[in-house]
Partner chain sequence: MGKTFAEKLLGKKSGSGSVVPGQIVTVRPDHLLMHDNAAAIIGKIEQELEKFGVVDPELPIIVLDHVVPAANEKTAANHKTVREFVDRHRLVNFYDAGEGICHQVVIEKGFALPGSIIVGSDSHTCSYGALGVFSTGIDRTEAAALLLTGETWLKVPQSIKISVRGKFQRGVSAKDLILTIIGDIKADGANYCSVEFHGDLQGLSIADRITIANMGVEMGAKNAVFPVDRIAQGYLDSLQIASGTYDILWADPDASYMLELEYDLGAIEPVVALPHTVDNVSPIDKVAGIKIDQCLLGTCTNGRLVDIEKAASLLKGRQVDRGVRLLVLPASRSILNEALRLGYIETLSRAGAIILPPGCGPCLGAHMGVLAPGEKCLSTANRNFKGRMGCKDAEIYLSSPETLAVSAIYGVITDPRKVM
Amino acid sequence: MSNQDKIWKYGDDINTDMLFPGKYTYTCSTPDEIKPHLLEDLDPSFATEVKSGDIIMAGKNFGCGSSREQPALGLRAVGIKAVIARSYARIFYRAAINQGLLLIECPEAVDAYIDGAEVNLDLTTGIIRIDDKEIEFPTLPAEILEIRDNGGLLPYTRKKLEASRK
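Could you put down the structure of only this chain, in the form predicted together with its partner chain?
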């Protein structure tokens, strides 16, 4: 694990049209089709410069708007290690669990971060280190972790269906 995670910092109410414009909703559904348009109207540099292991940090109500899942699917596909935000809109929150994308609801971390700060997110200990400050982040309920830990809802569902057949 690298000592410092690259942070993409955004504000409040980042909606699904900013994360993935609606005009592509019915022509792009695979990771390769989605990736070039991620955050297109919000930050044109994101799609070309994002690297696996990067972190997105944002304000409140991240992912509000449409139920389209391309934002969650796309962010997972480019290898976003986690999104850290003050809060999430509920459909996006669910979509992220179903895609196996890690969302951390942690206002303290967002408050503690100033541009250029060194951030290290340790998933094994559940601690975000921002410069010298250590912040513990909350985990999800067991029922939900089971879905995420199986790699998302579809792998989880396949496993359940196969098991019920035996």
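Starting from the form predicted together with its partner chain, produce the coordinates for the form predicted alone.
Next up is only this chain, free of partner chains and other molecules.
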């Protein structure tokens, strides 16, 4: 993590309404419409202070609640490098993959992180470094990383279809 990247730390059971208020479900659908409302009821400073490359650390059951795509889409759109949590709600986990948002389940990293610690994430080796401590996590499948690198499942699928037609 460089000096300008920030770790946003949250607790357990952060639901999709905390990530993106449900009252905007039918009025905000594009990333530019979603971004200003991210975490507005949980952390009003998030939407104005988040920077590309920032990481979210969270407790258990992150993303519980509804199946709306705006929370994952918005976090991806503002450039969240990864969400590292103790656990995820399954429906959010799938939505995040679909949107190209990287989720890492690693309770040890969440427990080891203290405010101000330097965090480095190495997806190739499956290591999170928190200051001098190295914590392993299962490396992510290449296909998940490709989905992320292509901006989500739809662009990834389109690229695969185009390649298969050549």
